[in-house]
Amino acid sequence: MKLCIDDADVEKIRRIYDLYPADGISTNPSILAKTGRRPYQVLTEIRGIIGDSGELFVQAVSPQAEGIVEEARKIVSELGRSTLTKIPCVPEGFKAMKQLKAEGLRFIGTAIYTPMQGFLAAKCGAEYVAPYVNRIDNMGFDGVQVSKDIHDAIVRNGLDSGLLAASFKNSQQVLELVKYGVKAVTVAPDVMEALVKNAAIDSAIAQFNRDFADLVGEGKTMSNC
């Protein structure tokens, strides 16, 4: 399973990539707007951090298929072949997906709230489909279960696609889909940090360090004791 980061804050991305086994960066127009910088300026800097092989997800904003296709071509020409265009799963989006598939450009279906949106995007050739887990929860439905239903529909119909589940509020939601074997998840940096944030872990490590200091002296490690 791939683990991606949902953010455009360059310093946060740099920290996550330094510490954790991240596979890519997912952005959207709202995330880019928070930076207050020009989109390609930020995205080019992110590409420099994650390297040529890291997957970068960038959303098209045109309302019509022709505009979406034009954006996708520009996005890939500027940011490289490991960049995937995020396309909303609406009628004009599906039309654009079919054309991009014919051109051999990679894309992801996004803004997914229902299983059939995800299934149709997969049928159009989307490499990933992105259900919004927590936003679905906020509508009164079960975002994790909707994501599982989409995953099952893709697998059982033999489609060459997979989930990039998004919009998480906590690490438990992530864990449920990790256990289910989805293709990828994308999480905000604070959710990523919460995956290993636990008072019991901190307490155990502190006790180990105190015991070792009592044995060999304060400040000593296994490299100089």
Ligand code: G3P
Given for the second form:
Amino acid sequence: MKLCIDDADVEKIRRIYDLYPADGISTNPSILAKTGRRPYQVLTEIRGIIGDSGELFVQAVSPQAEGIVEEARKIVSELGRSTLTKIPCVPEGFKAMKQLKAEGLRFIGTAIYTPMQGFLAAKCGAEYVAPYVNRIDNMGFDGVQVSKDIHDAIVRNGLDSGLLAASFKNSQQVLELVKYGVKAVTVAPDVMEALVKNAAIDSAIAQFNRDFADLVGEGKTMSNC
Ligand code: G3P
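Alongside the form predicted alone that was just displayed, please also present the structure of the form predicted in complex with SN-glycerol-3-phosphate.
Below: every chain and molecule of the assembly, starting with the one above.
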């Protein structure tokens, strides 16, 4: 399962890439807007951090298929072939997906709130489909269950696609889909850090280190004791 970061803040991305086993970066227009910077400038810096092979997800904003296709060509020419265009799962988006599939460009179906959106994007050749787990929860439905249903529909119909589940607000939502074995999840840096933030962990490590200091002296480690 791939673990991606849902953000465009280059300092946060640098920190997460340094510490955690991250596989790529996903963005959307709102995430880019938060940086207040020129989109291609930020995205080029992110490409520099994650390397040529890291998957980078960038959303098209055109309302018509022709515009989406044009954006996808530009996104790939600027940011490399491991960049996937995020395409909203609406009728013009599906039309654009079919064209991009024919051109051999990579894309992902996004803005998914219902299982059938995910199924149709997978049928159009989307490499990933992105259900918005927490946003679905906030509508009074079960975002994890919708994600599992899409995963099952893809697997049972033999489609060459998988989830990039998105919009998480807590560790439990992420854990449920990790246990289910979906293709990928993308989480914001604060959710990522919260996955292993736990007073019991800190307390256990502090006690180990105090015991070791009592044994060999303060500041000593296994390198120099
Ligand atoms: O990129 C789409 C998704 O990650 C949105 O997340 O936190 O705005 O619901 P959020």
